[in-house]
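Only one chain comes next, encoded as structure tokens, the form predicted alone.
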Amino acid sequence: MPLLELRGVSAGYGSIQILHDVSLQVNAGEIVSVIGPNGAGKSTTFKVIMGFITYLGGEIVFDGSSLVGERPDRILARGLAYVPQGRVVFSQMTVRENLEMGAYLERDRAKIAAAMDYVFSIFPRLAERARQLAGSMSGGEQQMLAMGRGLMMRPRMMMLDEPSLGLSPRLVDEVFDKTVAMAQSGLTVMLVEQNAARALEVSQRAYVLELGRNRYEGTGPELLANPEVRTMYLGGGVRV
């Protein structure tokens, strides 16, 4: 049984529908790459999973439970996270400050601070500026930190929405290590990109979006191999 899996979810804003019949399913321990170009709704997949938007139909299950009229916090503490895009911390709060809000549902302090070490074992960068102003690191570390944050009620699932937009090629490369070495360390990941090339290196398998409907699905290598999916979104075969 897969972990997560939607089945024929139509969804959108108010009453403009932007997905339309969208099914996707993710195994534990995967990483599974949702791509696809601006507008292709693959934001707007997590929003619905996560309970944000309006859901129009279709099934969307986890760990075998409809997530349906669920509300947000429930559906973290049932075992899914949601990191958005955008690096968004609280920035006059220090970095431990910001990992313990990630913990808020959690009332066990002895679990808190299992959790800690755990996101300093991933993050050793957080570890070193744990009383740092979050607004006073750089972009990549900001990231690290919404990452971290995520991983404080130790989820059994993240889905992590343009983890590497705006970053540079070096902290991009830093931000799918971790990605990788949070999956390694039993975490079921699934990762929006528009570094879709760099996605599918990292992805046991991946869906392509377009129009907010299917479009492709396969492996990462299947993807990264398929002539129409360079050329329509890997810009031809280089890296993006």
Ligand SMILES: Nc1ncnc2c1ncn2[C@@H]1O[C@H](COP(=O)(O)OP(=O)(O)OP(=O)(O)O)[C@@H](O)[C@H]1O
The other form holds:
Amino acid sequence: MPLLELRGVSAGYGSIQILHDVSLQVNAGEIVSVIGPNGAGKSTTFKVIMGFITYLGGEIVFDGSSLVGERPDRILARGLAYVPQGRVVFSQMTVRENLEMGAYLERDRAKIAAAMDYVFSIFPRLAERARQLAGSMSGGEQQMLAMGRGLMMRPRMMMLDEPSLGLSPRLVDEVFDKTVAMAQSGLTVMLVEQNAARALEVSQRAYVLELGRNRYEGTGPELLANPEVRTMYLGGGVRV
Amino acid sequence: MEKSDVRSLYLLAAFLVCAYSLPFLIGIQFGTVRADEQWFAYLATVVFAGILQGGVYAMFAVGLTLIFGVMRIINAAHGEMVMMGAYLTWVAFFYLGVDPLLALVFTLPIAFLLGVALQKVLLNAVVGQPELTALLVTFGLGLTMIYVAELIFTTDFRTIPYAPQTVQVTRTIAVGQNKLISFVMAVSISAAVYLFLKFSRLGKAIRATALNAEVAMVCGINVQRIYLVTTGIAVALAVAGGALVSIQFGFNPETGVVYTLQAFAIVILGGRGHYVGALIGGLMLAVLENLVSLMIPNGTAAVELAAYGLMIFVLLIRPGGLMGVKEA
Ligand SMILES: Nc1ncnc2c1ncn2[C@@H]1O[C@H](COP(=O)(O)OP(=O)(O)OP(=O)(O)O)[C@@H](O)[C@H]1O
Ligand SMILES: [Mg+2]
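Right, and the form predicted together with this ligand of this protein, after the form predicted alone?
Zooming out: every chain and molecule, the one shown earlier first.
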């Protein structure tokens, strides 16, 4: 049984429908990528899973029970973390405070301390910068912080929205390395990426969305080999 | 800090020096400045009284800045909530015979619940809407509160006689006991709210929501609940302010308008969304007002002019105020 499953999900913002019958599955231990052009509905998919936006139909099942109608905090508490797209840290708080906020739902101090040690072991740079204001760090560091914050509840699965967006090539490498490292330590990852080639390389499986609908799906190597996918998303096409 | 930021801060400082000297210059013109010992005693008393009053202003301005910081809602009914606090205290005093300060024990929880209800019924609908929408809705709410108060209490001015003795603070400074008590209460309440925001789990969640509601949601903070608590606290601060005002000054249903504008001026001076900024702004405004009323004939008009003049000039020179606007 998949850890996360979407069956025919429709969703949107207010009266505007964006997702039409989107279905996908993520098995425990996998890295699964979702790729597609701008505006395809990738971020919207994450938002509807987390209960942030209007859900119009279909079924979302995580770990055997439905997420439909659940509040975001309950979903997080069930072990599904979300790291949104963009620079998403509390810029006026320190790195440590940001991480503490990530463990807001955890009241056991010992567990918070252990989670912080775990995050520092994956992102040693965050330990060095613990007292720095998050807003004064580089874009790459802020992305690492957002990912580290997402780990503070020790989730079973993390949804990462465009973690390499706007980073220099060296930092892009680092973000992908960290993602793989998190997956190797037992985390299931669903990844939305502009950097489709890199994403497919590290993923077991992937989905291509277009205009809010499923377009292709397959294993990473299958999609990398698919000529249509290649020309549309991997041809080095410039993303605006 | 950016270079232009530093420059606007200097400009603001220069402006404030001018603003505080102006009453003196005008006073010299009108001969109200005498530079003898008795006058200096007046001056010291007035500055001291200004600081006392500023503490109370600051406390209710904090309520305004909290709602703005967390929800980007400008609450134009804030002064009416102060007025409501004054009437709650008055009713408790004259009809139930409860001491005005003791009454806070039940008026504050009532105010908190009213704030929660207000958030649910009205403000939730305007969160995330353009700021003007919220401004108009709360403006309408303020007017409604005024007319309801007029229906119930008429437009007569009310006063609550409380601690009318004068306290000799130093050889030259003497102030009303009620003013001293109000100040101590305001400082205690402000400090409690500050510590709550700084160190408690819920307080941190409020600050986090103010910084970035989306990230707060991602952290598992129930933002809807934070909105309820924030408005609850803001209304409680306004009502506490009303209680402290009611034992010092007369009030009627329209008094609130002045307090709304004062709170606006304070928040703009300190920097929208800044807790400490509101405290500093409160002290600065009250001291200026008191200087004006000491030295410029035809007091009230000049006092109001000083407050709104200050607000407009700060907006022109440095829209972010002393501390800068907090970005979401
Ligand atoms: N808050 C919103 N209100 C209304 N429409 C929205 C909102 N956010 C996104 N949309 C619309 O939903 C569609 C899908 O957006 P979404 O952010 O899911 O795309 P995406 O695939 O993540 O794109 P990108 O690669 O640019 O991040 C777009 O047409 C967008 O304009
Ligand atoms: Mg997106």
